[in-house]
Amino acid sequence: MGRLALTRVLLLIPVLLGVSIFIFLLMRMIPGDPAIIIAGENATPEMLKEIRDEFDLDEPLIIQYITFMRNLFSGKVVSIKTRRPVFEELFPRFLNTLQLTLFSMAIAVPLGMILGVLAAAYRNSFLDNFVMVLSLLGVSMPVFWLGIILILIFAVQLGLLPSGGKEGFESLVLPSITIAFALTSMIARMTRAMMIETLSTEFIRTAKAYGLPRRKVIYKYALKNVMIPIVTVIGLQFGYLLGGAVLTESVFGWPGIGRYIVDGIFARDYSVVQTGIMFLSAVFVLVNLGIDILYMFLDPKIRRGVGKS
């Protein structure tokens, strides 16, 4: 397990290096001069030159890249737009996104697994059809549309919850439900499909033939065997959500990292976009490492395979 963790951490270096080069070049390909966007169309040539000199925008690309990497590792990356250290702006927004992600997952994971197991256990019943229709709506419905509908009902019409912003626990409810609805649908569909496949296997039929209670067969034996693909889906979605649910954050005015990076793209704030995407890439790789380690606890065969290697 220690070797696996060390290998993944070492692989983080070339991954981040490749991401840094790719996003650096991609940002330079986007039309628009950061100096003009920040200073305005009526800025004097002297003002534009001052901004370009301050952030080395007139230097060759290789010099700009080296300067950025040096500032990144020293923690001195400064936003072109706000002239504040990027990490001071990024971390609070990441914590906001992490809070939203954890709350959404706390709703979606148990609910999605319960619905998926029940749908598989009572296949072709009314409950199964209801879960499948609900999950189809969840994966098909645009997130921004659902968010607007929830705002209209619970904020505008009923006045029960705030329509946006970050003003305590109540502000979490609507954006979390918006994210959790699609995530619940995805987990329910995956759980149902894997459970149906597992319930038709020989070892489950053998367990039933020995007279084991149906509930024990489903929850102790079948569900345990479908946990690895379910954990994979959950882990990947967790990593994606940490990247910022941009549409949800925009609809609800949630000050998360996804919205922060998108605002940086519109402002041509190279420092914000490059630092933010590299940070999220590191987080995503670490989340995948956590998933791999969790596999070993779920499946002894994987533990033995890692131990032999």
Given for the second form:
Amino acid sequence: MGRLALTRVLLLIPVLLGVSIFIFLLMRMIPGDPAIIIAGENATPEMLKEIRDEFDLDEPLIIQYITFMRNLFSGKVVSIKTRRPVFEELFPRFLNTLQLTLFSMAIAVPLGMILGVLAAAYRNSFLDNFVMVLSLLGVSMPVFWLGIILILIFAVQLGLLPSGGKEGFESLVLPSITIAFALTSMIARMTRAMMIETLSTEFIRTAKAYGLPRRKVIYKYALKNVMIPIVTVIGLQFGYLLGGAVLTESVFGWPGIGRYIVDGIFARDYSVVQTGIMFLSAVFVLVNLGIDILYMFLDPKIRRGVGKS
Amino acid sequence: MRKFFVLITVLLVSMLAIAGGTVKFVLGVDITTLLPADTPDNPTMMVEAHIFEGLVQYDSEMNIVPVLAERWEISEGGKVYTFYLRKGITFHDGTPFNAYAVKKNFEYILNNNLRMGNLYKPNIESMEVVDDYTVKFILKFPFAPFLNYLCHPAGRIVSPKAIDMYGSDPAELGKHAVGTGPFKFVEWIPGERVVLVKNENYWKPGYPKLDKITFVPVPEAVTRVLQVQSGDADLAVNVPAVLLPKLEKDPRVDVVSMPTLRVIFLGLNLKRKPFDDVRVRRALNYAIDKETLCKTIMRGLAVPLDSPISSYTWGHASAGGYPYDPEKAKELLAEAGYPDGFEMELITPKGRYPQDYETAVAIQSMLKKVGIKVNVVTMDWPSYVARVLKTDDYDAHLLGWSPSTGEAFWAIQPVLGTGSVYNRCFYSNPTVDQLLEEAKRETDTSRQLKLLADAQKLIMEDAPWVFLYNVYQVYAKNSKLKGELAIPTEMIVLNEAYLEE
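Right, the form predicted alone is done, so what does the form predicted in complex with its partner chain look like?
What follows is the entire complex, opening with the chain shown before.
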């Protein structure tokens, strides 16, 4: 396990190097000049030149890249738009996103798994159909629309919850539900499909034939076996959500990292986008490492290094 | 007698109830800094307007009114401006406001690379302290719009002590906002909120009335409006026109629309055929029904242009404009050798200005009637700006322009002066350039206005643009919030606002 962790952490170096070059080139390939966008429509040519000089925007690409990497390692990357250190702006937003992600996960993971297992256990029943229709709605409904509808009902009509922003615990509720709805649906559908598959395998039939109680068969033997694919999906979603749920963040004015980077893209704020994407890549790699370690607890075969899946 | 006392008490209590209160103001984006001369964007200027004050400023009718300066004198020849400052004012950090503070503030602007520094660098030679409360600005040349330039938010004055402490890094100074304004800076959590509280020692007696203002960035326009409807916020900027009918029925919300200085136009590429022919350009102006655009597409929140600049911009003079006349347009096109019209590409941003793309599409159908086939091409704002400013690869582009100094010189010169950065129709009329240059240096106001009027008339005749309309700004507010100041430079200020009980 220690070796796995070490290799993965070392793997971060080539991954981040690759990401840094890729995103650097990508940002320069799309049209747009940060100086013009940031200085606004009233800028004089002198103002534009000052911004370009300040951030070496007229230098050759290779020089710009080296300067960026050097600044990154000395922690001195500064946003072109605000002139503040990018990390100082990025980190609080990442914590906000983390908060939102964890809260959504706390709703979606247990709920999704319970619904999925129940739907599989009572296949073709009313409950199953109900869960399936609801989850189809969940995965296909645009979050943007759902968010606005939730605001209309709970904030404007009922006045129960705040309509947006980040002030205390209450403002976490609606955005979390918005994210959790799609997530729950996805986990429920996944769990149901995997459970149905597992329930028709031979070892389950054997277990049933031995006369083990149905409850025990489902929750102890079947569920245990579907944990790996479910954890994989949840893990991927977790990593993905840590990149910020841009639409949800926009609708609720939640100051998360996704919105921050998207704003950076629209302002062509190279420093923000490059640093942000590299940071998120590192987070993604580390989350995946966490999942791999989790596999070992879930599956003794992986722990012992046999039957690699 | 007793009844009288009861009445007085009731009155007093109700007056007390008016004072105070906390207001939440939702903006579209987060602020960028809190250093006025380093601020390129409107939302940030709006926040700064509560913390800082300038020597002079605009009122809601775009008149120049004194703030930190009590009065001023302009020398014969227009090169020296002497300001007599208001006495007994202190910055939020306790530093007294005086001539030295003014001098230090503008020296800081002149000696550093700030984003708005070039408003002052080309025209200010030096500042001179005459006595504690008198300061002189010596200009490099007679510059008639100088007071307008001082009204620009970049001219607001920062505490000299703050400059000493943090000035070596403008970004650092931008985190420590110390001004003389009615509200004091408390905190700025990036992406989350900016909090200001009442300045108890504000120099204007009785003001401010509010205890606290919180500015919150909410990027989604629909959510901004819903926040006001649900009572979570008290004021929201940039309300989309589609939401207006519903909002106007809501008793909790007041919708206010007012003109701005922003004009929307189609810039024609004069380097290309057939737009090098003035008859074609005039034909395009006649073929587009501006009244209908304003009424239907803009839902009444715009007025047709009668000059290249808004009627609220200082120096505006009506130059007639082009009435809707498709017959005349066809005649002009035939005369120019295009009796069957031609095909052209119109590039437009989408969502940058209210109903920008919808306007382009409406223009497409209007021009079809005179035989011109228009291809509307849209792209995201950064790509659009790059295409318009860095290439000449377009027939026509839709753009908006608003002079943040509020006067005609900046409204015209950067977009229509020969060789200017934003002159992307490549218009060049030496007479217009000459008139503007003379107007800039002319110290006699009536002569200056005449020069500006002549320039506007010439531009209208040359028709380098299709002159479309002047847009309004729309904001939604809690119906109990009163007394806000809305200025056509797209600013809303709560310095004298209060919440009604």
